[in-house]
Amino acid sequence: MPDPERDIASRYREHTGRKRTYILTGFVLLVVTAVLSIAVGSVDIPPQDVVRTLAGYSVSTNWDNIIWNVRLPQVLTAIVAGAGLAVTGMVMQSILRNPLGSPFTLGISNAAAFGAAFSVIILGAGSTSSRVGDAVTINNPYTTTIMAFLFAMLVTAVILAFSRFRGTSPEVMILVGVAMGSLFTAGTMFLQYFADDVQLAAMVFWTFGDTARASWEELGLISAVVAASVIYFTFNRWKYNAIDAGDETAKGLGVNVEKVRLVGMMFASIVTAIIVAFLGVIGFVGLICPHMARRIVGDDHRFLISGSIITGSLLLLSADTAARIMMQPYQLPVAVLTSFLGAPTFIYLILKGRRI
């Protein structure tokens, strides 16, 4: 006689192993993705040969100064960055319960980008120059991120106040984003009018989202930061998918939702500030690839935060090496194809008026 029991644990981790696959499978993707961008560009190098400089082998002095020094730096940047918008965009959508939600969409990526130009402009915690390949260097990195994370906090603090209000509607806060994302457009406009013309320029050029002005130092404090809050986001899996059924039946099972809330934005906020400190603004990373991610894994947060990892990452990552080859020797910042991927997406996500 058959046992329902058994039956029901067996189906479940049939379940969960069909979940793992998916995710295994998005990693290895990115690894062949990664080294397939390593290898192209203006200079052509062989997969198989890049396989062997990154194990360590030289098999051209040439070579191996792009690989390590240009390319490398430039794909692993990608990586970290479109892990890290990713998983604070998914956070953003289950702590406020807003499909919508995300560093761009609610307004935190430009509050983010006002108060790096303000310490870049009026602070001098960094240069600027006439030259294309480093219109802005940051020189006091620090200084850039806290006012950065200074100006995102303020955001954050304004969404969830409103958040705090009964009745208030998914559409009221993603309203209340985009007035705040206008306001400190129009605050970095002001700024600009200001400066000279070299560094009108070069603000301007450094408010294009592009992976390739991180250096090793820079890739190492932006990879510091997304590692410590993926690892605080696994940790409060669980409390996360609580606050999906709802804010009474979370307190009921004994999570503080409104600590929870504000940490989780606390810590998506400096992600935030800290990619756009380095970076500039990458638009909309953070709002279609937890939604792709959930089409294939699912709302449980066990798997949604690795599977938000992996598609931010090979999503940023193509999206780079696709704006690298596509002009060259030009190379086209990779904002400027995040945003044509993610307005219509966006728009899509507008009319349908709920979860995809």
Given for the second form:
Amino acid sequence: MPDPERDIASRYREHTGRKRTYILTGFVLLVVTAVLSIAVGSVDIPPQDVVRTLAGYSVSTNWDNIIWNVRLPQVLTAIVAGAGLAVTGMVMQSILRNPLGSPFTLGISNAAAFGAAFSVIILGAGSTSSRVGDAVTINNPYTTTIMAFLFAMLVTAVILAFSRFRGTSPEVMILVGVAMGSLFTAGTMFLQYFADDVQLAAMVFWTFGDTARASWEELGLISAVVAASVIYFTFNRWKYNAIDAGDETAKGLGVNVEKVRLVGMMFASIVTAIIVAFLGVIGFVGLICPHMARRIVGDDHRFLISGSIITGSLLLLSADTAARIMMQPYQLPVAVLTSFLGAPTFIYLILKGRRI
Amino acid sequence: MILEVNGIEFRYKSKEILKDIKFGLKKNEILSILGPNGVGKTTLLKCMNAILKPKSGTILVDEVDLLKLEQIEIARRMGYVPQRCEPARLTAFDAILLGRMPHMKWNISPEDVMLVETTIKKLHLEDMALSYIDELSGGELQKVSIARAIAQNPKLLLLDEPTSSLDLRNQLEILDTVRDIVRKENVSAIMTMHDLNLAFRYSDKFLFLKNGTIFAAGSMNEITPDMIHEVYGVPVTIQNYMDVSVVIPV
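Right, the form predicted on its own is done; let's see the coordinates for the form predicted in complex with the partner chain.
Everything in the complex follows now, all chains and molecules, and the chain you saw is the first one.
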């Protein structure tokens, strides 16, 4: 029990200080994991040489090439995508007042997958080659990416339109999202039915989320969108706390709940759309990581935003590294692993947690 | 007069819910809004701080018309305690700190933290200050919710059925707290009430709603058994027991 003699304010500062320590520890852990992740692979590089190379002191040209062109972009992509998916999941859970909120609640990934299928079948963007571990390539990745993004944004627009007519209640948003999700799943099935073997393979291959797909330019674009949304979410952290206490309490505190809900959803949709469009579907990170972070730092969004970012980055980076090395020389797409890990982790959280 | 309400009218879609609402309140007074279920008590309370926008009328707080202000400006003048506050994994301190939101810019200041500490002491919540509110009982959560509204430093407190779903002891504790705050600080309070006996015990003024408008209003001692019979359709007698009026259905 806390000492009743000490004043409440200093005990409170100690309490928030502890949360800062957790977040700092998580950050250090993330940096260490990142270095180790760059070090391992088909060619093992000693971690100290990784640090030296990253600091600008070349150790060997071969390693330079591996680190700068292959592993670092993939590691950073995992970090940024993990952060983006987790933070949008966290915001969705808050503004939709639903613990099952995630970037995919609103049917965005289904729409993106449909967009990819559409580009492969109707626009002919898929073909095969026989490279090891990468049997199917997409001829024109930009067509696929752009179509995936467009359809993801189309769903967002539909949900916004419904919100305008029927009010921005969480129920309306979730129900429209579920309806859109199943509509686009049906659309994808329809396209797949008429696809030939090659097209079908290209389509299915695209949906496996893979962090190795992004180049430096694409990573830059994803990072910019994720950074912008994190800044917006941080700006509104107190408002999310207020909305957690109930819509009426939040309104009584001067929060424009409808606007926070609508703009938050837009940011979350754009982040999800861009990640899915470039990397494919990476499930469960957006759902689980915020809950993991909640168990450590609680629901206070002042800490939960950075907590979710670090948990998401750490989880996706670890999963990505594991996927990269566990079946060498094959590299598994990370989405296979996150989905495998996701279900048991989620059930564990439900069983162990007082609540989710 | 700290509060003057004039000609408030509220419609939901085309249905008229409230019309011609007019009343005033002085500093350090408690007003109970009374009336049967579904008559619009909560609606009226929500109109008071523009959570629901009245179709017409004025609400003057210290001679400023609330309906012309931004929501955040209203939040600086009125603290609203809804019937139910959702629990989250926040400490009571964090939850009360939310009351400083309408006053803060980018983040909380050390003064905000001190003010929350003062509020906690005022309401005798020291023991639960650092407990998580999802582990508190209904009565404790309600006290935290009231503390949050007080931390807003309002001129007026709005409470929506503050005692519903509380046991007898908590009902009295909550209303004692509200009365204490109203007497000692420079605030007034409006609450919607179902329990006439608690209304008699704790409020200075009453307002009976019937058919979407004010049926009767005034000081508590002006309430007659006939009024209650008219409003609720139940014949009653009002007895005096140790200086407290008690309503007994007959």
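Please read all numbers here as calculations on a predicted model, not as lab measurements. Positions refer to the first chain, counted from 1. The term rigid core refers to the maximal set of C-alpha atoms that superpose within 1.5 Å between the two forms.
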property	result
Displaced residue check between these two forms: Ala179, CA, 2 Å or over, core reference	yes
Core-aligned CA displacement of Trp238 at least 2 Å between these two forms	no
